[in-house]
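In structure tokens, the next block holds one chain alone, the form predicted on its own.
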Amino acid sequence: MNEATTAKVKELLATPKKIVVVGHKNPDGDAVGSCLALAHVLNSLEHEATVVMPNDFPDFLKWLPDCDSILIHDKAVEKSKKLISDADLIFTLDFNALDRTGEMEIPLKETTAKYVLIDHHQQPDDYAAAVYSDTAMSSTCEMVYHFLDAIGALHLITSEVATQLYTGIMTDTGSFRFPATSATTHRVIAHLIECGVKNTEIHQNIYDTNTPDRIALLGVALQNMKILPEYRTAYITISQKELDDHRFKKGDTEGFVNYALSVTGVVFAVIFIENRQEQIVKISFRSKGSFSVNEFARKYYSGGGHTNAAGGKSTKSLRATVTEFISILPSHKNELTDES
């Protein structure tokens, strides 16, 4: 974080403050973990913090410490716009446009209080006071880490805390295999675990607590992926009756699209969500190397991201969703296909 940015965050925190800390919609680890951490930090900075998301986060991170304090938005909508209106000050961590937070935009918009945003994808809006981006960075967690490092709070990490940080990391950097894991990640991660994390026990609550449903979920997504091997791509379709027989819960599909990703040759993997509840077709992009999803994702979904991990989402049906990602292939076949 810059010297300027470092001053003006200083500022708004010279005096104590009624603040709220934002996710995004459908929040992930490093969003949960993120605002988690944030939160305990403000408050133990005297200020008035309240995590509020858009939605419900999965079961696997409801483990986190002080997660029952985070208020959901749709199931509070009232209480929300009131935190929301009555608010000095709101930190947006993990994305960097108003409407990833859904139904929680309009009064986000509406409110005087002044943002702060904290976030490592491409392409921020223009809301914030004060912006810390740096897409280089592995997580939103990992920059939460050094946001606090700048203001004078790491002493103020608890073991709890540290738990919050080092579980944003680990599932935003798959575990620390992903790129944008750098040597400074693994300093960060062994100070977290000099605060109290105890890391093995953290990734046996994310990735050992797969139910009967989930497996065969995951069965079904590998027996309806698609590899075109002339573009390098790999693909699953997930339907919404797929979904129900398996009675889906809330991050049951994490980490589905990677095994796509895995297939020996693919660079480019999609995997198609139909959501009828909401009308769409959600979609997630990973790519390995230089092909962009983040500009696939925008160009083509109304998404956006990270180089080679992206979301989008489709209003048509499944099987037009489908058809249509197929037509659009041809156009970056030299992209997809160069060994360079």
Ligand code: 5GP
Second form
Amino acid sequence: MNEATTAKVKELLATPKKIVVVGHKNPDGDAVGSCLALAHVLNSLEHEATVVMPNDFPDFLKWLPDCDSILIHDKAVEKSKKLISDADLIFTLDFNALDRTGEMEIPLKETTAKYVLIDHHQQPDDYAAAVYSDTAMSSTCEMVYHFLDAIGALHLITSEVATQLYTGIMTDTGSFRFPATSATTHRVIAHLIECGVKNTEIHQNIYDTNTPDRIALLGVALQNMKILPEYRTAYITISQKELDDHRFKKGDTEGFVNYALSVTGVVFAVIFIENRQEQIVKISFRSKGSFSVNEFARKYYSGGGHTNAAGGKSTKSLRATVTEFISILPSHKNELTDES
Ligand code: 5GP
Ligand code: MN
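Would you mind giving the form predicted together with guanosine-5'-monophosphate (5GP), to go alongside the form predicted on its own above?
Next comes the full complex, this chain leading.
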């Protein structure tokens, strides 16, 4: 975090503040971990910080320290609106535009609170008084660690905070293997382990919690996978009926798209998941190398993210969405097949 941002943040935090810490809709390990860790430390610094998430987070994160303290906006709309309108300061973590919070966007736009943005996604919007944006970072959790370092608060990292930060770094880096995992990331992780993280337990809590339904749904997803070698692309579809048949719970499809990306020769992987309630098809994009799924998701699917991991949505039917996707591929054939 640069000196100007550090000075600004120190000024904003100079006296006790009412603070709301917000993550993005459909919060993942990085969003939940970073918000909980930051709120915990802000509370140790005599501020009054509450984490508010737009909607619920997956069960595989429900063992995280303090996670019961999170207010879920769509389950407590009035309480959340009041916290937002009464706040002096709002930290937005792990997203780059207020519309990433779904319905919460409206109260967030109305409040007079000042914003601090901490995020590693590309092209952040301009709404914050202090912006700590770095697209080279492995995760927002790693950024929260550097943020705490910059404001002189590393000594406030308890084993709980360390556990929250470790979890987000681990999930956002695919267990320390994605390209943004740096030597510094590993140094941060080493310190977090010194602070009391039980790393083996965290891996088990996150990755060894498959239910028979989820494994069966993975089987369906793999059966549905189509490989298009001429575009070095693989995609998976899951219909609402397939989700219902396997008693889908939030988080059950997490990571499925990585199986498509793991196919030899594939550099572009996509999963299309029908969501009849929201009347959309939710899409996750992954790539290897220089093909930017952030740009692809922005251009065609009102989405965004990172160069190698992004998301978006379509309001067409599942079948029409896939047909359209296949029709788009030829215009990207050169980029997809130029990959070495
Ligand atoms: P996932 O595919 O795991 O949901 O998301 C991959 C990355 O893309 C994450 O960094 C996530 O924040 C971002 N992302 C997912 N969906 C959307 C979306 O609809 N809009 C934008 N701007 N980013 C998204
Ligand atoms: Mn993240």
